[in-house]
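Consider the single chain below, provided in structure tokens and representing the form predicted on its own.
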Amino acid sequence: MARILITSGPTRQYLDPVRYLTNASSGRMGLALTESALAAGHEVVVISGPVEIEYPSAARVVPVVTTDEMLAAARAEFAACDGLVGVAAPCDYKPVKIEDRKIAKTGEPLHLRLIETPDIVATLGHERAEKGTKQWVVGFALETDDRHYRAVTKLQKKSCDLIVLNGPEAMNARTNDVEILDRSGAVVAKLAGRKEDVAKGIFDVIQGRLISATR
């Protein structure tokens, strides 16, 4: 049995007490992967941003809101895990300053200064590589242009063992269409259909190529 960390759902980056940046991630893919891992007899820890779905009671769920909170929780949990599936869609940017009061309308354009948030999968991938552990890392890449090239670039930059490539149509949908790439950039599987079925196919690849290989 492996202990698997799964990040899931979106994160929120607040602009003021009521407004925030986010995306349409529903957490359904994370839920489906959690169910597949549990069905295979593994232990699962889910770090989830704000979602309306419910994760299985057999999984331990750590709720977070911001990208920084998700990273802190992931770093704390990953040390005791065999592998990571980074399926969450964290916000890539956050405001330089969060206003204490609600931003009032003035009739003029509102200019926001944003900075990049930390990359969770890359951080954990680099840290386990530096430590030389036997942990494995699976990332997700949502791309619209030059999809294969960008996915391979992310796989290498984030020190992943596998990366799952999909498109924006996966956001808040009940189906998905993915390709799984290995470290060489080769496509080792193509899967399409209900997220539950796609998740099972993804986990079968993880089981065969990563979990079984480290036993």
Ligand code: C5P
The other form holds:
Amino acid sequence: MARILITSGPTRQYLDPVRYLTNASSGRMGLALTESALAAGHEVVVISGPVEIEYPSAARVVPVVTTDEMLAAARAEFAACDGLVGVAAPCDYKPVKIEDRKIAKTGEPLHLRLIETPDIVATLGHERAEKGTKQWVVGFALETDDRHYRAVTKLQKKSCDLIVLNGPEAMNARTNDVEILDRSGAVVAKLAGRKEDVAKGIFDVIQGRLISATR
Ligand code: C5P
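Pass me the form predicted together with ligand C5P as well; I've looked at the form predicted on its own already.
Whole complex next, starting from this chain.
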């Protein structure tokens, strides 16, 4: 049995008390991967941004709102886990300043100054590589152009073992169409269909190539 950390869903970065930036993500792929991992007899910790779906009660769920909160929770939990599946869509930008009061309309354009948020998969991927642990990391990439090249570049930059490549059709949809690439850039699996079935296929690859390999 492995202990698996799954980051899932979107994060939010508030501009003022009522408005926020976010990413389009339902958390459904994270939910389906959680179910596959539990069905295979593993322990699952899910760190999730705000979602409408409900995760199975057999998983321990850590709710977060912002990307920094997701990173802090992921760092704390990953120390006691064997691997990470980073399927969340964390918001990549945050405002330099969060206004305490609702920004009032003036009729003029509103200029926002945004800075990048930390990359959770990259942070955990690099940290485990530096420490030389046996932990494994699986990332996701949503690409429209030069899909394989961009996905493998992302895998290397984020120090992942495998990367799951999907297209924008995956967002908020009930189906998905993915390819799984390894560190050499080889396509090790192609999967299409309901997210539940695709998640089961992804999890079988993780089980065969990463979990069994590190036991
Ligand atoms: O946004 P991007 O295409 O770089 O995301 C690819 C992978 O990185 C996904 O697995 C996603 O969960 C992860 N990611 C992250 N933290 C971010 C942005 C992306 O963990 N701030």
